[in-house]
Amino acid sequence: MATTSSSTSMAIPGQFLGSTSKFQPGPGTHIHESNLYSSLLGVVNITQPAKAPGPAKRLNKIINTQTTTELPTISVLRSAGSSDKREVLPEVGNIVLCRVIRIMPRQAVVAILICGDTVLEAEWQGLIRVQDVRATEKDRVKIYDSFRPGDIVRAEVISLGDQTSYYLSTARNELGVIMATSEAGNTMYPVNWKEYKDPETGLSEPRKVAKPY
């Protein structure tokens, strides 16, 4: 009988989960170049394979019924709501994960998905203003060169903002884009603090990249 172990770690869409040499793909995951990635926002679950029966004795022969070694299955499951679950509201100083919804010349509009280690019941809107993108050369910052719609961003809540949006900052080195998709639709990897690269096309795109890159 297979056993399931639920991890406390959260996964976001496109997050690397492990190699296909160590895990089998389960619900909420997909494979790209022999690696497993999360397809949705949720909790990581690892299901261990059922223990194979030992060698079976039959007359004077020992028949080994175990032919292959099964790998554990990794999956990502959406968090199920519960009646005793309370809503967590982002506060000043909290680190949040958010998805860029749209960009404008002076700010990026984002949906806050995770606050700390908690997946939010509702998506709260946040704003990353041009002056809060990075700590240096603020007058040279361009929102289009820092974020694109669909990017997953790690940011800090710096103000409760107005009645509709939280104000967020990516000015620290460890804050910024942690996951990005190219214009061609491929998951990119960071090459430095201001650039992501598409492994398929070889083209680079500007971003405000979060360390470590």
Second form
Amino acid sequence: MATTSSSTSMAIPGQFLGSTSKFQPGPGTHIHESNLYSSLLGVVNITQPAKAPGPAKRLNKIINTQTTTELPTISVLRSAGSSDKREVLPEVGNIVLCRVIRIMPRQAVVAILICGDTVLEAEWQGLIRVQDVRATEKDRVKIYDSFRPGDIVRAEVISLGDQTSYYLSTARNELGVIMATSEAGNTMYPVNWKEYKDPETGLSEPRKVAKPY
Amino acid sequence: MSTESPLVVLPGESIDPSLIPTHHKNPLRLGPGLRHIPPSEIVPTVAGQLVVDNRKTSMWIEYNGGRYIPSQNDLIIGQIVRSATDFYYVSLSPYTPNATLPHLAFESATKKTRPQLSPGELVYARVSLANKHMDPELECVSPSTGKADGLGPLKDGMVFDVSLGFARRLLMAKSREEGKVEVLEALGEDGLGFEIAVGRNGKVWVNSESTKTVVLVGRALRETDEKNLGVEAQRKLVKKLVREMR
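We have the form predicted on its own; now please give the form predicted in complex with the partner chain.
Shown next: the complete complex, the earlier chain at its head.
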């Protein structure tokens, strides 16, 4: 059983925690020249390693499974509570839900709100380039017919991108706009893969619609 | 065909239902300046003259605004601001975002034979994409046929500013009857040779072999616009200007 001894010491980013010969790095820490430093402002947690079971018995031999003594893991967590609450960051391959902020002729700028199942604490910026909107006929995509500002989009992270934004893609059937509002201000329902319809005015607007429609 | 007495409406006014054209088959079409609030309200959003066309079952508002708002398929005169990787930035009016004009949106333009336009040059273009979320995009070639049809760079000549309403009247198909604009015909009848291009964004480009003609045409247009001259007054103005020139 792994035991967690919570020392009530606080750490600031850049603070020296220990050396790699004594501890293993956990979340919230980084290694620099064989030393562990804190990356976050938070509470320092030291987790003792799981005690290995005794030597396993086999028919012929007795094998000693505990090869090396494991080092305790040191981690820095923002909230003083349980170590389950971790900072979730979008990784490559995650399905995220985002809201379209701005559209430009070659890309759509979105704010990533939900990663997988967790609501993110901070809004990360994402970019959907015009060649990542659809899988077919990539050169004839019009951003204005695929997204509008305010739409909720399900997308996949394809790259961690540069300083400002992640790169996202909607080039699959189940990715695309899942919720849209019409020009008149009413919530629309999807008709097919490229249209949303306003029930009150009867007008339809073009979007890149996600599959359950 | 417009109504006999011009009805001026203000934004938010309610429209007399007897004026709305009805047809048993054709749906009512609303033009610029009118907004439909379901189920049955039609509300003007600008101040101007309400025009009703019973034959086409359509209604719209003629108004003279101050700021040009691009809409699709408008013909405009723009000035090149600078050149980017794949397109030119074109200014349609001051203090608004620039429109983009792709390098290849000219007649028979390929990657090797692109027109070389420098900042400050004028182009006569059509608005290919305009909406409230993005900057407008232009093209100098007809999308269906691939021919220029008079669009493209404008060489020499001079540009005059006119009001938006006057530019619209100049561009009307029947400018003499509906737009009450006869100044161009009158100038042509008096033997002046010139070529002209009208942009919906309130710009008129005039070119002629003699500079005096260019200035004369520009003055005639400006005065017609500013003083809101009627057809007779336009003829008199043209005669006076031609006499002064000679």
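The structure displayed is predicted, hence computed values, not measured ones. By rigid core we mean the largest C-alpha set that fits within 1.5 Å across both forms. Numbering follows the first chain given and starts at 1.
With a cut-off of 2 Å and the rigid core superposed, residue 36 has a Cα displacement that reaches or exceeds the cut-off between the two forms.
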